[in-house]
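Given as structure tokens, the chain that follows is alone and in the form predicted alone.
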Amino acid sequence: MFGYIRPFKPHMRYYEYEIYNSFYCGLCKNLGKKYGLLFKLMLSYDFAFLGILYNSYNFKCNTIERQRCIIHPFKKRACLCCTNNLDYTSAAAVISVYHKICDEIQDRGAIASLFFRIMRRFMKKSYIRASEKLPSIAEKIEHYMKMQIKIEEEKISSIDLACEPTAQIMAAIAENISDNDNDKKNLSQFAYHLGRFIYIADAYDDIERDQKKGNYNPLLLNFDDISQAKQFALQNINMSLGEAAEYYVKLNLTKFRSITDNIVYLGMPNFRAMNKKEIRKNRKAKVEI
């Protein structure tokens, strides 16, 4: 996915970051064990959050221990031992990543998409395996990705229509976290508005590149001036985050509330500060204290 659902680390307590990191590392190990190394390399913050959300609703063992891995061979890091708790998250991640690769192929020319075509070939078996575990979610994601392709081909200018497939995909994944009808409704609506936020934030970040390369971006179809387009995007992002927060407070979270609070109230609203370009810029900047 996109990686916009992340914590705001400066405001996390040490033990909270350790717990968050244990889910991220546990998910990485689960993906590698059940779906292959390729999917480990495409792990995003979005699914670490999904793993925490799922485990907050489902009472399971969440033992953490320090382990080594390929990425961190010399220093042990906190890792969730009961990685089977992340089976749902891993399957959803594999299905989503596979369709993201298909979308990249659609967006690029024959030569530029060659790398992604090769990746898709290697991912196919794992995608089928994940789809067998979550058939209804796989079907919905495929449907909405086809809708996304149609929107891009027809160059739909409506921001709301452009956001809809991503919002619906997020809703479909989140609503199955709980079997309770009321919980399903709140999870679905919460994730729907997260999906809107993700799509618009991605369009915001990519607007200069999309303008240069002539890629589809609904913001460019509504505004000639990039600064006006970005201002409009930020207004919509704030609205989507506000709507998401309204449903978030209704969620029946049993664990990890301080971590999810950090992500919802600090991490996502500060997505610009955590943009890779901004991080590099801020490291070079002088700070007065």
Given for the second form:
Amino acid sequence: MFGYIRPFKPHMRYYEYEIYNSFYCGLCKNLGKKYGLLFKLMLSYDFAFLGILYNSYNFKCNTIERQRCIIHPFKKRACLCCTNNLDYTSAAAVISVYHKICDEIQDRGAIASLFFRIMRRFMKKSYIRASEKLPSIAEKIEHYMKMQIKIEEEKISSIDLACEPTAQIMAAIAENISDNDNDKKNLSQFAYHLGRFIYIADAYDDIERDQKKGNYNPLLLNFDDISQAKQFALQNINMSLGEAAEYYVKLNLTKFRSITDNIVYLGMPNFRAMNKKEIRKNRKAKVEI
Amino acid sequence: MNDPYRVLGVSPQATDEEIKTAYRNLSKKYHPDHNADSIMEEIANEKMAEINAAYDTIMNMRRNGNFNNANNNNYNSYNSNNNNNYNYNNYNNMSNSIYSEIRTYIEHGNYTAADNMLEQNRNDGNAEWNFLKATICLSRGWMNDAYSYYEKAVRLDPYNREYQMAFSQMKNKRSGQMYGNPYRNNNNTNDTVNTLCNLCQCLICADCLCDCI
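In place of the form predicted alone, output the structure of the form predicted together with the partner chain.
Now the full complex is given, and it begins with the chain already shown.
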């Protein structure tokens, strides 16, 4: 949804990075083929991770091909080809992207939302197709998006409540990855905390902008001082990641363990370093060895 | 309604502990998670509701003091004590039994029931209350609330080991510790050096022994 579940590139082996990219590319192609070009542009890292998680449980094929695509027309990229393994993730991605667009329309005025309205118009058909595939998830996401709107309207200051919709959506998507009851429980708890992390990290990154514009941000409602609010957010993120790690260990993944380890233990705790602003700053900075 | 004692399969003279173990065994047997088949599930659910109701009635009856159990030494001694003391002890006993009941609910994953009971006793506000509330918040993933409740529990009762353990775990997570982190120990190289040294030592010792023979 927001793209905070990313790998930490500096600590990745080259082949791990290739596999990760091939997942991203395969998912993107799958989206393009089944749901149209528009969704390709909206794909986020979070769903690449969910794709890997799904394939850690139900992996069948292992062919990575080098293919061209519209976004990278000049260079062939590693791409996971047997796309039916990514069907579940792409359908879930379509459903949540569609609801995110609906949410944007709610947040903006009549004119500002025009662009999103047009987008929604084009997405509607694909959304219906995806929600037919995963009706229970579509229903849950719709329910929690309504809850989100309510929370924003009432300006609830409790950070736990504010995180609830995003966390529950992630839990609903991840829960159906496995058929085993025990795994289901662990997956949903694990994903709940990932969702919590995503929401707080997003609030953390947007805090300055929200203060200027007077938007709803649960961190600002608890603290007047921004640095205090940020510290509070980081502590909450740490708690969520700590809890997520406990469930992650219980999942006992094997197939793509090194990649998921990297994402869980390095990528997410270092989310600040991968902020776009920071990356731009780091590109210019001299590195001391 | 059926006799609640018969539902749980215990005699009316059984102690609280016996009833609790009976309840635990039965609820383990009929827990919906263990009976996932469609036919068994309905029966198990019905049975589970019956067991819960029976346990509740027995506990309520005993809490209100309207059972005359000659085996229970506590009650006998209360009766012989003076009235004031009796009331105080009875109150303590009562709130303790509520909390132990809530604990059994939490053990079985029935968080809504446990939370409802806690909310009814909200004005207690003691360490145990805060601790249990924190546990429920934790199970729901409400980390911030859980942290503040744990903190309060530890402040109210600083010498309780259970509260301390839970709170320190929370604090570790808050400071960024992640369980099972493979990147945490970067001095793995030292370990290999150590094992190599050990190996050399063993070889030398073995060599010496060979000389002796």
